[in-house]
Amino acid sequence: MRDPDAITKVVIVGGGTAGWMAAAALSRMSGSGLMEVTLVESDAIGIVGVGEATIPPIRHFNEIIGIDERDFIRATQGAFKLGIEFRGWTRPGHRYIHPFGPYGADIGAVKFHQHWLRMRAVGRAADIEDYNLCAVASRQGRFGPVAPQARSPLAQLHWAYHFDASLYAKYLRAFSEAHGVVRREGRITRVHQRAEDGFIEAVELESGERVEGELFIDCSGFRGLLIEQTLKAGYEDWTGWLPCDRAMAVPCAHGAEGLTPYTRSTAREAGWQWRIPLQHRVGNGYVYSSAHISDDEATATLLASLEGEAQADPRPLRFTTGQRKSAWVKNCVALGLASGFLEPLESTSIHMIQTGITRLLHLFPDRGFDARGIAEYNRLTARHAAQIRDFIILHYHANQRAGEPLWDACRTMAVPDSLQRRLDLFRLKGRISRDEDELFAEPSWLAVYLGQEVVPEGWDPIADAAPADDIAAALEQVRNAVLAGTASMPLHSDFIARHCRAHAA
């Protein structure tokens, strides 16, 4: 029997990544009769659009809708993605990989980089990427299945994808409508809320037409329709933290170095420069502080750096860093850039989409909408944030640039306790500090801990235990396996040409 009260009509206010993916997530309910799902756009107001680097989750909300993957990265003119190159974080230069999945394995009840610690400090120890599978793979161009005698445990792959978000919009756009998924096109002109609540019941169209709902989901991007505009959630300023509040974004044809699987973002005077490598094009941006750099300066840096010939007009972009001080109010939550902006430093925005998605279906209301359910999606939310914001600061903290301003500020500004525990306990001896279920893992903050020396003062005395000889021999078992497991897989440029080439490329 079902629940008299459940919700039957949800309205998701913007369409682009965040709304479309919304969609394909309810289309479930929508196909099975269980609701009324309708998307209000515009084709007259443009999206965003530059999110085209992901992170490995992503994967697991491709499968839950039951997208196929060789499919999707046809359609989206896709391709893989092993981790991240930073250059010039460090110091001019300098470059270090953030690379998906880990650094060999625990030996016995000790982290694999406590041992790698103890035996870097007399000279027996590779650099730390020579451990991990993906960072060795993105160092030759490199992805795809591990040949059957080159696996072991040390030769998990684990991948995300850099795609066009445009042709994702689309893809899922298709998707959910074929699932039930109702498209209103229109630009809205007024929201209509109940007058003894203020909760919203419907928005109205240019045309006058009403849509109306008993749950609505803002996906309006920055500027908040339902959230902001109409329900006044508040915002929360981070750029005391994150001081760049631009960004110039630009797509350009293929240079000499090709389709690499991994992100690049490269260090500049006044911010840094993305690289996303598509199989038609390369999506380039250039995320940079006003008051460091004019745009007009800015747009030159970003266009004499290209690779190739550009292929549209550079796109501005201005942001605010930050995260509403509610994400969920009264009967409206907000996802994606309605939700707030962490930069696209580390490809967290889409899953931040993703993760607004799953918690909503967790906490999922009845009309009765009670107020411990959006307190719990709140904290939740807020947390989530937080934990990606400290993350991301680490990256401007933890630099040698001296002599740039913007840099130096970054570098002697004092950062959120939360992320001065986790310093901190790391600069003593190598231990990091996370929670369970937070979506960095100790890989990715050791990567950028040791990519950016931040370089412990010891290590845990427990390492000490095992004989150096024996360790040495082990964490060279290690590499190997990790060469041997490299070295089978395929070029990423012919994996795709093989198995996923887009039509159109």
The other form holds:
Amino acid sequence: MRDPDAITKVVIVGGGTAGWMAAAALSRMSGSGLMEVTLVESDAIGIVGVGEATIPPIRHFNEIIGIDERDFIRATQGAFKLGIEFRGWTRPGHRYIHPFGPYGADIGAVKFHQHWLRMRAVGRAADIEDYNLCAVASRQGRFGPVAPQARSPLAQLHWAYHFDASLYAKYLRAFSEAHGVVRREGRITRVHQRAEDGFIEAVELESGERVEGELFIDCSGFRGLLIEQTLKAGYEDWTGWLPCDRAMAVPCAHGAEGLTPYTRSTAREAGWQWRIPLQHRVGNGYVYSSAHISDDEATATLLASLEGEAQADPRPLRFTTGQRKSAWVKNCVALGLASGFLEPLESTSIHMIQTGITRLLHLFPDRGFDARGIAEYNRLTARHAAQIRDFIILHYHANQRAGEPLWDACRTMAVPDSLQRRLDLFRLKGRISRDEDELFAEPSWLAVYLGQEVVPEGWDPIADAAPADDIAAALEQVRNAVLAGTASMPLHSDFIARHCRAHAA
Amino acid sequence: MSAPAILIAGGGMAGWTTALALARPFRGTGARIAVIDTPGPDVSLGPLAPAIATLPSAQDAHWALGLPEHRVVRAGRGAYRLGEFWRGWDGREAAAFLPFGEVGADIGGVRFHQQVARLQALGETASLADHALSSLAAAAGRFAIPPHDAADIRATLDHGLHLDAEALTGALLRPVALAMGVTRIEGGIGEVELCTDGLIAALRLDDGRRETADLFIDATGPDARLIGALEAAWEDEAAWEDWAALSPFDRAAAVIRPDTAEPAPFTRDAAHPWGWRRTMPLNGARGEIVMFASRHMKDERASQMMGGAEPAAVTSGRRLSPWTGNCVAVGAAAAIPDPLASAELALVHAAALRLARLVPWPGGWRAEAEEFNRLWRHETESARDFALLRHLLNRRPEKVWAAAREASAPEPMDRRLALFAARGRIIRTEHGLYDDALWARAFIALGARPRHHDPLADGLDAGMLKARSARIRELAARAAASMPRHGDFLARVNAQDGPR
Ligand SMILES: Cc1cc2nc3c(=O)[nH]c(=O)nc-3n(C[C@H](O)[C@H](O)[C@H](O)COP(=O)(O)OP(=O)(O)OC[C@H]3O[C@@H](n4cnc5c(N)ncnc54)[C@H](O)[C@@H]3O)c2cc1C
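Moving on from the form predicted alone, please list the structure of the form predicted together with its partner chain.
Expanding to the full complex; the earlier chain stays at the top.
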């Protein structure tokens, strides 16, 4: 029995990472003949394509659509990532790692870090990073399975990828087309709306061709061709908290440092700079606030700091941090840059595309487009974005870079209530408030609180229950398990060379 | 570091559970944890909770409290429950089973209940519950604890408990807490002494003794002696939110009666023209609750039905901020959920275990209280709505039931209803007591039929779905037949000092 209300025609506008991820996810439906999925993209307009660093849930996305990991790494010049190193964020010269995965393990009702706080106060704890496998492996440049004799629940590897985003889009395109997604090339010059209710009926290409659909997925990038230019969703501006509004991006040749298994973010006077090592090159970019530095100065700073020869002209990007007031309006759902922008400090943009797709599949509409399903989608999307926003603001807010206008402003600004409440709770006894389904789990908040030196006044009183010697021994056990685990792992560069060297590196 | 003094007012199940939750982690810190063990019957979970039904999450909570489940079952005259039989809500006396545990498996984001709905659209007759081992085992009066081997279909089982609250408190909660170093103070609660800033300074016992503490726990039941005394100083913050308008049933009674029949491994809920009745088998007894509309049944009639138990007015509701100042309310002092939510103990467990990780001492309390109350609101909201579902979706002909149907569904319930009605979708609710799958089963058990199933289910191969469905049912039927009878299982639990 076919459902008479079922959507049978989906049009995806845009062929960047967002568009092709959506296409790949919907290709199961096109593949089984239930739905036509058409993707329109314009070669003339092109894609942003600078999204190169990811977080672990992307593995889940790849798994669901059936991508083989090593094949994928080879095809995208990819490499592995165990976390992010933050240099100079707390103050110049300081550095810490926000690693994937947990620190140690809770003991009874007591969180591991509470024991650590207590032991640290009496000088009996090592650096917090020593208790996290991904952090230590990052420092040692290692990636790969922990050897069987060194495996331990205290030493679990969590990872994500660095990859060339345009190659990823190509990879997803081949996958989607093989499963029945139809691609149309051409620039959209007109959008046709239904007279009675403003629903989108069709997009019209420069050639005059009309592409009709029942559901439109707007992946047209910053411009938000459908969601904003046509449907006027409105935009919530977050630049009051996150003032960076430009980026200069440039790839360069590998220098001496090589293929580190982590992303680096280095704080600069007017923003920060990323370093993303791929197999064939290193991606770099300076994310900055145009109120605090000129484009020329930013470019000069960026070029002066490259570890190898630049491989292209620096590419400028402009953005306004914030989110569409509604990511879903009428019969149009916006994904990717069309739905909003949060700077790539925690590599979350591709993940937000992924969660948007998952949410859309869970709430997939029929031709009635029930308002409550749409409201639910928008509620969850807004909540998710605000949680990530708060986490990013924390990095900027908890800084000690006195005397630099951007950093002074961020340190003294009023943060959102939702973040203030978390900070208050942590500052007292190191307690971490967390929402269910939240992307960044307790260890992530802990890494950034401690890394940014938000130091609790005390610790949870129940951490005082066990004898100090026992706790010191338990901490030592974790540290040793992590050391043994990492020592047994191959070097990241060796792992890549052996298992997933790119086809034409 | 020196350690906090925590005074728990009220020695019922809520008070002693909280004492245990605090005593274990604070053991060895020098903290003073004392319970004022008030005389009289235990109303700390409300007037309708001489016997309670727990949710599967109670297993984890008992583990965290250091209480092996078999000891809980033994001390609480307990029996296991694999789910709930619901009869009469559809107005046709048809019975439906709400199974706990896992049923089937999602395929790439397509929920199992959507797969079954697709199969039904193709003409298959098997229901969702037909695929649930809990459901088949319950119907056959059988029970088992799930094995660790995830490949075994019995690993999909899950259970709650039926418990005699006073028996459990007396035989297990209190003695274990005392052994952990909790101090017991016998006496009634007199006056609550407030400071000018609205904090509690001390409690007077009725014999004049004065007890001070850093943190006061109100486990005094519906009287809410401590938090109630704060209402004037804190106004809205501490006030009670009344849920009476959500239900036309205004009277209720509860009782535990002897019963020597083999206990069924499930809760039985039956809707009647005047209201509903819940039966909770215990070991050698059964707990019963009736809730009814006073316009449709006289108290005398209800009392007869309940072996003489006296009905009283229903008082369900909650406090939005059970943690106010240096006082934290738990149990019925903080919320009285509708018994159909089976949430009394889950709310106490969640509050007590969370409190143990948020004791603010030394120092302020605002950040901790805000965190505590924020999660509490989600939990109580889910309990309110889970019970409300049976009111809103009933299809009985009587006026009172029509009124129950017409109660306005609060946020996010109306969204929940609309999304299920359209495509059988379940909305995510944060920090709720019931998982998505259980919500879906509750809708289906009440006979709610979405206009159409999830279109993504149409993308799955029908032959594959049919084969999987048949295989699950076959495995479940075979496993159910091999499980011990619930009565035999209980006899073994009660006979020896071990789970088997
Ligand atoms: C400086 C910077 C750094 C970033 N770093 C990261 C990172 O490390 N990790 C991460 O996860 N994300 C990162 N991102 C985000 C990431 O780049 C994007 O999320 C990702 O590229 C998705 O882009 P998109 O597909 O939404 O849009 P785009 O790539 O802009 O694609 C837009 C598509 O729409 C089409 N289109 C537009 N208008 C028309 C039209 N009129 N007719 C036809 N077609 C049209 C274009 O042809 C194109 O195919 C970064 C972003 C920026 C700006």
